[in-house]
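Have a look below at one chain only, the form predicted alone, in structure tokens format.
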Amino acid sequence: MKAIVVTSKEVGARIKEINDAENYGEVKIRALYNGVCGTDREIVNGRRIGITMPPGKQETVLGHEALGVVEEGNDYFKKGDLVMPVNRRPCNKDINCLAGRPDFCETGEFVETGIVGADGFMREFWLDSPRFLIKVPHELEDIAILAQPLADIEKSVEEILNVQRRLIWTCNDGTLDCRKVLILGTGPIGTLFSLVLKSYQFDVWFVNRRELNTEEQTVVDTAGLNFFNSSRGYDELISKVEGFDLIIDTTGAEAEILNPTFRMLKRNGVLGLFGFPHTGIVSMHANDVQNFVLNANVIVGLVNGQKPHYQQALLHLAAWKTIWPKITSSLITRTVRIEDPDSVLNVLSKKEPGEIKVRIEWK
């Protein structure tokens, strides 16, 4: 079958025929779409640390975002059902993995399809276990590929809300309307974060060091977000907003971008780290450290959603099709077909201007 592979010795991806790939279970699935994300591009361009091939192999099938149709199923997953796979799989050694939460794996021996120790889903067919499959309504086929990155965000928001149960964080009317959020980065992940948090009725601020492009402006205007251009610093924003209850970095930019955030957090505020910086140093002045202690602030790393978060992501996507149809119809910015290898390899190597989500079509 045809697959998109990367090797341990070369930069770049190839489309090639493979004899087989890892067998994960008894449900046979034919690929319909793969999503392309920053992680895929980091792997293809040799910039992602921690990438490992499947045991005994020098290459791996790329891809951790997938939507497929069941060809051979079981009592629950019937032929013709749409399904998505969970990409992180447990080590089956520690309590969290045994409880179905490898996002909190304690051994670090989990596998992550297309990333760490296991073949991914950029191939025509794969076999999978019902344990790692989510049934997808046919009505969401057009945007369902977004559920994988969105699941990571659903888990992140869940984790933040759990952290904040240490205090009474709701407003005096029982909602979260009075809580202000600052999202660093207006790219695909920042966009999805903003929509999830707006769904919870947070007061959401978007920030970037440039003006918004057309697609981003549509999101801001339609969802009722706020935007600030930080190219000249944050003093104007701080004077206007007087601090944030939650700040989330989604940029993957140099680490120094975090330095101004320490003084923008309110008391009891949370700084969530989602982006992966590749250069730079985060530095906290002694006064920043003292304020962090005195203000009971929290820094939390945000990574990987599991099966319940995929299910929540699908519910949000269904709601957004009704609430924000203009936004949801624009979230898939481009589809390339596997029969057009030049376009496929091009979108795997670099991000396109205005891109939110690019997908590869197999059907």
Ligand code: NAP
Given for the second form:
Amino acid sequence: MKAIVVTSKEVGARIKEINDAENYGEVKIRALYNGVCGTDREIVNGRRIGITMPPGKQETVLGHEALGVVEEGNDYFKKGDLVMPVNRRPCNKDINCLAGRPDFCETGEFVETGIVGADGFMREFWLDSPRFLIKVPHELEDIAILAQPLADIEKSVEEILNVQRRLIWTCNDGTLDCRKVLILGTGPIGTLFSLVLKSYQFDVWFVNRRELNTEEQTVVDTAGLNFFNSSRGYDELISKVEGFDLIIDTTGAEAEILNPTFRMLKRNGVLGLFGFPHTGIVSMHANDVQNFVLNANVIVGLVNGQKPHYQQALLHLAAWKTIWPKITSSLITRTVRIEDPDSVLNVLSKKEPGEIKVRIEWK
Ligand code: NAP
Ligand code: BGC
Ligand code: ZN
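Okay, that is the form predicted alone; can I get the form predicted together with this ligand now?
Below is the entire complex, every chain and molecule, led by the chain shown above.
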């Protein structure tokens, strides 16, 4: 079958025929779409640490965002059902993995399909275990591919809200709408974070170091987000907003991007690290460290969503189709077909202007 692979030896991806890809269970799934994540590009361009091949292999099938259709199933996953696989899988040695939460694996021996030690889903077919599959309503087929990155974000927001249970963080009307959040990066991850937090009624500020393109502007206008261009620093924003209760970096840019964020956090505020910076050093002045302590701030690493988060993601996508149809119909900015290998390899290596989410179509 046809697959998109990366190797341990060289950067870049290749489309080739393979016959020895890993399978994980008894449900046979035919691929419909793969989403292209910033992580796929980091892997293809050799910018992500911790990427490993399946045991004994020198290459792996790429792809952790997938939507497929059941070809041969069981009593629950029936032929014709739309399904989506969970990408991180447990080591089954520690209590979190045994409880279906390898996003908090204690041993570090989990695998991630298409990322860490397991073949991914950029291939025509795979076999999977019901344990790692989510049924997707046909009504969401057009945007369901977003549920994988959105699951990572649902988990992250759940985690932030759990961290903030250390105090009373709700406002005097019981909501979170007095809380201000700064999202660095306007890619698919930054966009989905903004929409989830807006759904929770946060006051959302969206940041890039350039002006927004038309597609991004549609998201901002429709969802009622605020935008700030950070190319001239943050002084103007700080004078306007005073500070943020939550700052989330989704850029995957240079680590220095975090330096100004420490001073923008309000008391009890949280800095969430989600993107994977590929270069640079974060530096924090001693006074900033003192303030961080005095202000009871938190830095938290946010990674990977699991099955309940995919379920929550599908609910959000369904709700957004109703309240923000203009957004949901414009998030997938490009679909490239596997029969067009040049375009596929191109979208896997770089982002194009005007892009939010790109997907690869197999049907
Ligand atoms: P992306 O499409 O590359 O988006 C990155 C965004 O950040 C783009 O809007 C980019 O603008 C913007 N940006 C770059 N440098 C910036 C700067 N200096 N200041 C402000 N904005 C800047 O990638 P993505 O798919 O959204 O993924 C984002 C990151 O999250 C990646 O590192 C990815 O690996 C990571 N990720 C982590 C998890 C997890 O579980 N922790 C899950 C999924 C993804 P331009 O459009 O101008 O380039
Ligand atoms: C995936 C996550 C994964 C993370 C770390 C992301 O791109 O969407 O599910 O845990 O990378 O490898
Ligand atoms: Zn991803």
